[in-house]
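This document opens with one chain alone, in structure tokens, the form predicted on its own.
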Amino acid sequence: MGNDVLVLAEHRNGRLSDVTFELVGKARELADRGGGRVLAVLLGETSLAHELGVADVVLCSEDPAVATYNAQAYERAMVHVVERQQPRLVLTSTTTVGMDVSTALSVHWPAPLASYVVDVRRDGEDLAVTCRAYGGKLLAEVALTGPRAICAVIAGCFPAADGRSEVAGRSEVAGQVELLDLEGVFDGLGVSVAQVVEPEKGDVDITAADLLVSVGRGIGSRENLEVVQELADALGAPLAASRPLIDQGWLPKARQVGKSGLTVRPKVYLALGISGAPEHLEGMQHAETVIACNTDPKAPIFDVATYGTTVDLFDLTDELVKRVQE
């Protein structure tokens, strides 16, 4: 009621998503300015609750129409919760799960919905919010002044570890758990789920890595990836790439940083003759430290660069090595 903020919490096989600590962690923030609550949903893994604790409450459902994701069942459970909890705010993520639910969600509840967000922050009684408009070219700054509102987050805007209960200094068990009753809401359902297809795994898993290298299309052939590559096994990083090596097949997709790809946040960004669209940016921007290399002085990646040079990729990576090796 009031200020509260609701988050949808996302799973997969298991495990909580990191983008559910970023918008817990965010949505505390939130609250205790506005001296509200954290509530947290959480659909048909209750047995992940216990990681909520940055949470004030956590509603829980065991009811088999949400053991794995239906996109109807998950909104006419929302649509109950809110219905119920009058939230001032709605957070889920731009995935596919947070905007199927928040898209539906603005359609049955009189909220207006902010997409493709990246910043949230209170303005006395009101909510501003940031979205990317464009593929990322343009930024809009909205006012959300009325008692309710939805934000569908892009994923990596806010730091995970101020939603994570051992980090925040808060127990894991802080949050009061509640098993929501869903008595009827899923009657009638139209859609029910007959299979889980997994997608195939990559060989590394890009997103995990504390240092990242990753080239673009300045390192001109196939062939010269062999020289990138040396750098990245010297460092013991992996190696990513933008979207045009990937679309070339020279890397598989599991390797691609950006909008169509995957979001980064490495402690270290090593961008190599990546020019920086902002389909790119979206995907690494949130990097603690981004080093770009990049021939041309004007190339967007050295708007959001932490230190940067403009001399030979080529040159940069053999000194980089001798060094490394030495």
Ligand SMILES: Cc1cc2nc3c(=O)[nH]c(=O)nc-3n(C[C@H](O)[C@H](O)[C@H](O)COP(=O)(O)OP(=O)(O)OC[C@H]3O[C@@H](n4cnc5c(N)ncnc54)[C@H](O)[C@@H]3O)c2cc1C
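Rather than the form predicted on its own that you just supplied, could I have the structure of the form predicted together with this ligand?
The text that comes after this line covers the one chain and nothing more.
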């Protein structure tokens, strides 16, 4: 059994994503402890390999099948790699890419899979893994036993600096770059990419604001948005929102905070009627100060908020508007 830790690198618009460095840093720690290597798999953008110097080996492919993200092509490439490398542990993120790949891998290269992972440690021969469950209201402590395992890790749980070669004090060339031979791997693919659509730029840039008023499903209805819009206007702050409001078409996509929206770091993030699901937290947990209003005292948002209140958001909004407009 090997002790290698293998990471699937993710990139977008010619840049490696932060979570990739977070995973590589964690992989380094786990591999060093177990006497194994760190392997990174980089599909589609070989030119980024030099940034992965914290890994011992970067396995690359520029095959046209993986030039843009194709769920099935990525899956086949990863199955091919892990069957040859037989790592102890595979780390992906919980992004779309990670969800597609980690699950397929755990069937085709049979291995236990833990998702929504926030921590992973060695525990003798096993891995001790902590996962977020029940929308973040509980944590699950899981043991992954056996010779191999897969973890899909939430972004933002480990320091990215540990995986950046320049910060970790590793020379760019420390890692060895190898081109994968994927001859035949993509034959007869049932998925092809027809188009890639970038999100529309919004009327306001919520990532640039010092103060954000952000609203969630606690608002109840579209009509009620008026009251929080009034507060946002009074404060001169843009109005942001959690995903369900965007999916209902109540606000444009450019206002969405979270995993599949934007990451914001305002000085103050005022969260009204937002529960604090892991996917939302991913986008705002690094705000300087978070003030959360939620009638449920057990809402997970209070675990990341600096200040909290369980008063009704409509009462609070009224009172705030009165004071700010004075």
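Positions refer to the first chain, counted from 1. Throughout, rigid core stands for the largest set of C-alpha atoms superposing within 1.5 Å between the two forms. What you see is a predicted model, and the numbers here were worked out from it, not measured in a lab.
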(request) Once the core is aligned, please say if the CA of L16 is shifted by at least 2 angstroms between these two forms. (result) no
(message) On a rigid core superposition, would G44 pass a 2 Å threshold for CA movement between these two forms?
(response) no
